[in-house]
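First comes one chain, alone, set out as structure tokens in the form predicted on its own.
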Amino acid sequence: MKLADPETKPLSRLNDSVDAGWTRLLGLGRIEGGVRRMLILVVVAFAVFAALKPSIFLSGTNLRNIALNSPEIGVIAIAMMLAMLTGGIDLSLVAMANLSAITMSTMFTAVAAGDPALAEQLFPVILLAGIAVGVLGGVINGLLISGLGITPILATLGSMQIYNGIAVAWTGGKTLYGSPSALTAIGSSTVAGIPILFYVFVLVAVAIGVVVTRTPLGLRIQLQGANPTAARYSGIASRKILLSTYVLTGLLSGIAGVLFIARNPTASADYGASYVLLVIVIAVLGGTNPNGGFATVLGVVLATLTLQIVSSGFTAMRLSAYQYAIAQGLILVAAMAFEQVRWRRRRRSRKPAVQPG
């Protein structure tokens, strides 16, 4: 009988290692099962709400709000999703968000206190400014971790409190008013009853998704979260995939900086406190798994619009705040439960059964 070289067992083991990788992430398709419970959930969730207070859920003014607030928090959950993508997270996302909404706020106000016929024509110069200012937040973030080596949860934990001590110090711990006309027209404009700012987060889904699943750097960004070991030993550069996620994941955040002023011509520090819990049960209600390799786009818009249903049918029965943050709570731990559940029961149906020798 031959015996195996000992030599060829370390690349034997590399190869399963890549196979395993690729496997992984070719079975992204699975995943179609995740977007269609979430179907099932918004359905569930309009309907008992729907059922319990027809008369203030189901008027016209509830339902664009709806439409009106899911864009901002859709667009920093999809942002999550990516960090998480790759096996990290991201929890500056909405002070990178502040900082950029500050930002185009100050902009405007300085120019128009002398001229402000100059600070309107200027509103294409402020947007940039804005989204600007997340990407740099980005780059600080993708630098820490993929250039020094910081663990995400770790870097983002220190570039958010530095993030919100800039913004607090710019600020003085005041609200900023004032925003270009044609960015306000934007955020209270609709078409065919639905507000312009939900088209932004549908066509913000729809570029990410394209991102993810149809490009080169999407489909790296997956397997770098799925299996880094086969990723490095496939010749994809891990600091460089890093870098670009979480790039990508300030861009979006200037981008909600944007969608936060439209809304709402302020913009101060402490905005949108409660949404970094927030983003994240929508990412993992959405599919995303937390260990990295596997998401879904399409999942994280229904994630948004199922937790802003449950927060408007919450508001409709005068439930409170603290009552809404409990639920949010215990819809992550289930869904975190329940993706264990079926990890494991995958992972076991995989399993091959054993020969006898």
Given for the second form:
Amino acid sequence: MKLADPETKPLSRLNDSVDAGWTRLLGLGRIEGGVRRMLILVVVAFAVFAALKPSIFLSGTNLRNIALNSPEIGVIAIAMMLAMLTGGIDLSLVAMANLSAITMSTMFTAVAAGDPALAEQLFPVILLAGIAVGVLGGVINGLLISGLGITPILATLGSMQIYNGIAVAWTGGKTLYGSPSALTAIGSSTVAGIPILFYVFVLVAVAIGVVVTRTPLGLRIQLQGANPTAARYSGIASRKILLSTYVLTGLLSGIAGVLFIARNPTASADYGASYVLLVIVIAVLGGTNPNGGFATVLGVVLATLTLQIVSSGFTAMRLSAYQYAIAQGLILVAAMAFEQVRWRRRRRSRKPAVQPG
Amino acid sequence: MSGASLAIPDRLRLLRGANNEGVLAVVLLALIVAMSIANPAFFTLPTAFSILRSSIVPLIFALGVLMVIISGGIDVSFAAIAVFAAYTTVRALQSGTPDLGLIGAFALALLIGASLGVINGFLIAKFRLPTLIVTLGTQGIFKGALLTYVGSRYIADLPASMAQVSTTNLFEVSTPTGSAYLHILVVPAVLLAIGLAWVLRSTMFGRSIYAIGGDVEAARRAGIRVMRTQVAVYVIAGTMAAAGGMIYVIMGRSASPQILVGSELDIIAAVVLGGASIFGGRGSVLGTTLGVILVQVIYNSLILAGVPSAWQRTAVGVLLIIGVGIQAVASRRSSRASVIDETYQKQEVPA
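Now that the form predicted on its own has been shown, please provide the structure of the form predicted in complex with the partner chain.
All chains and molecules follow, beginning with the one already shown.
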């Protein structure tokens, strides 16, 4: 026994390494519960509408519309997910996006009045200015939340009113027309049949996914949301993390503002008023825990697609926007209740194993 | 316990109120004084009555929201419930149902509001879901169901019994600047405020709401029936929303399914401004009333000051940020102070 069989030792080592490799491979292929559920939902929703109304639902126009509508909502939903990841919420996202779109439209119109060609050339500057407005809004939110210590829901409720009020006063409640034609061209062109805006969406999603899962900042954001006290005791500068999070959500709002104006060369204060609540629905549906600590970008992307598929499917079946509102509410409540019941059952079934006797 | 025996700091604290009602009252008074100096047209009975009139519906909504917030929740579905109840009632009265009279109409609306509240309460208490998410979902369901199954038409003519109330005034006073009318529907708003204040302060149910909002687990262990209380809170909130919706419809003399929804956050802002804690367990009817009136006074003074009405939302947003900002900074300071207190006490014990 003392002498280990020279034959078996390398074999067992090989076995071990194969085992470890296999586990790692399984880990890569393993899909989080929320994401798996969303994958099923996307496929089911698509299959149902494709079966019920194939002539309209599967038409190129309809599919392109889904791909065109998703990016702006999806980007804002990802921003909402980030805020929820820290256990907060950001109600001011849509207001910031509108303010960014209004800034771009106003800047373009002002320059174009003097020199239309110059206005077209200044396109990158205008774009950056729009995004900068979003970042500025995010900085203000972040300072209110991390500096003054105001609860996120109240801070962003207040800043939403302020940003929206500024937008209303600025535009006088009217819709502004005019944006660089380069931006409109990007918004209306496709590559390989897929709108460029959708590629932007995917790019943003991948970038935020990398930030959340692969960078120290993302790890700290997750920890902060999972357990703020533990985060503080493990030396995480909570205030700095919160500030960065809300700057990031502001940045995403700025990008959403660019998407708004790329799709339609107009900007107004009340565009996308229904998005505020819609993106909360999407974020939660995508497996984001509103109490913080858990979320996946992929889940949120899939939830965005699901709701867009349901929305366009309803249109294809000639159901009204109001019936879509009912469906949206039912999906949200059902998904949450299902999750809760399953979670409770799992906890209950684990209990007897722990208790002796 | 007589006032004279209290030290001055204690008396100041008493004036300040448990939820900073005193501070709010001072701000309100200062605003009124400043506006009256700046514009004599402000300090008149017609202005006061019109502010009261415009506070009626927001106050009733705010009282329902207050109760939910004290219980530790948040309700964004009340506007949808209000429209659903009021519009359905008007629609039912119009299409053949004999005129039930004002009381009958209100009873029907309140019944509808209570049933919708049961749905909220059931989902929240049974599945223990986050209240914001549930009421967000039910808001969509209620509004969608109203527009799909009840109707989407604008109704310009109310049943006679309801239309009559819209022009009834409690009393009118003639002043040099013109007659001032106080609308009759101020009465139910005031009664509701007094009633809720009594319930919250002096009944077992009211104290349970505070207890649940303070700490659910502690409330449960203290023997409070959490589920039953929570359902009751949402049923009452739904009923109050329905009452607010009916009064809105009567005062506007028309019914449309598109009204009110979208103004939820403004009401919540007023309640929070009134000192209610968004985490639950704290808040008062007096504070909420002051918060609602403060918002209305600001709206009114902005108009009188010639500021475009577009800036109203911004003004309320700034006010909200200042209000909760001061509270946040103060609570952070006091929590730091209490930590110092504790360590101080701990040091004293062995000695």
